[in-house]
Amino acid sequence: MPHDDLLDLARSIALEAGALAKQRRTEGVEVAASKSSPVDIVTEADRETERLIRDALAAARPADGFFGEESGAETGTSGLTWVVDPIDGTVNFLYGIPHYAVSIAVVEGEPDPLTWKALAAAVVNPASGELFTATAGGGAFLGAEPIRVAPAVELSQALVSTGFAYDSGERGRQGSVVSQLLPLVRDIRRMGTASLDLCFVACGRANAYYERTLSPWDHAAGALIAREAGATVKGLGDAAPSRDFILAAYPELAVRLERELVRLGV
């Protein structure tokens, strides 16, 4: 398998960090700050996931860059850069939902989701201890069990996921959409965690999840483990994934769901 080397190290950083992060929900867990808004918000937990992460990757790869959601960015002189979340799904984590995420890829190029490469991501639900993995060109897997995006499904019969944005005039307009949407799907769901959202498009959960505004550290790792296990990964049109916008599903699907949210005014 290519990129061994660098999937196992965010595979063994991966588990370590969600064993962190089950211990500090177990002892409990508080807000320490909000950042773009009132509901978005950090927990200590976030900080001291994100620095275990980032103190063993500059331990085991000093040349590497680093881009994590707490503690930005830091150039590399490798080429490659480490995108993590270390607590993705922070809310559910606050009020002890079992379906928050450790989310770890690394990529090549610079750490932008519209020219980057990703090469290995691991995504670890601590509280189930379901384990996803990828490397680039070399598949999609849950613990050690090959994983395959679901087969293409009428637009009626499709489990969609999404999210929100955490402005509140943003969510109006994804509330709309949403509305619009539900009639033409067979249901809708919103789970609050985007890695393990495009992980549950990779093993067949969902047939389909779109959002946008999601940060790159929300979907690096994800969107490689949903593309190795054959789903469409993309943004609007022909761009690439981004802030903008992001669509997993199987490749036919991706078409057809695409061109009723774009109708809709997504």
Second form
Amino acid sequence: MPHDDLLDLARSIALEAGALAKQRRTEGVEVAASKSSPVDIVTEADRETERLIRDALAAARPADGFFGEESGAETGTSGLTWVVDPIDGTVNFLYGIPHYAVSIAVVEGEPDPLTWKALAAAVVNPASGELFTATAGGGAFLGAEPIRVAPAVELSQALVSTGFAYDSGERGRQGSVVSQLLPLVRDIRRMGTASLDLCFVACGRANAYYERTLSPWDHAAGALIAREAGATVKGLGDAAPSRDFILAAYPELAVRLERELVRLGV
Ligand code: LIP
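Having seen the form predicted alone, could you give me the form predicted in complex with ligand LIP?
What follows is the whole complex; the chain from before opens it.
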């Protein structure tokens, strides 16, 4: 299939980086610094894992660009950029909650989620050993098994995942929206790792996921995996997913959920 070479590289590096993150978790994790707010933290393992990924990609594909959470962006000359969250779900990782991921995607075009075309993606949860992958037009997989979104359900029967910003003011506003959504759906899940939230929609472990204020590296890989599994993955209206908003769900449910969220003031 097209892009299998890119997928093989993403997969192998994600597994190697995941093994490093898991090792560092067993050795003990401490906060190295805070970023946008006192609760937006980075650990030394985040930085070390991104260095491993960045060095491996530079060795294998030196002409490609890089766009990572911890070490920033570097433009390449190949037209391809690797979008990397070395440890997505950093707070889960810090607390020893076994639900965090290495997320690696390669995109074509400018490294802008509003315009890029994702070509290949790998998301690995080192704690569970689960590896989600996809290529554009090649389908989505959990390990070697093809995955598909859950069939359409009524909004009242939908298990909906979401997440919250690191900014306390924005969290208050997001809490108001989710408290109004809660009685309208089956239930809410807040798992703490956007890339896995998107992969869970892809394999039917949740009916829908939405969030605001994500960074590009949080959703670059998971969005391709969910889309290749049959989900609608979108922003508000006709927009592509971005920091402003992302929603992933079975197509008919995506329409109903977005309409309700807009009514609730998302
Ligand atoms: C996290 C996302 C999560 C969101 C958190 C945070 P990080 O990314 O995966 O969905 O709710 O606020 O943004 O910071 O762990 O890479």
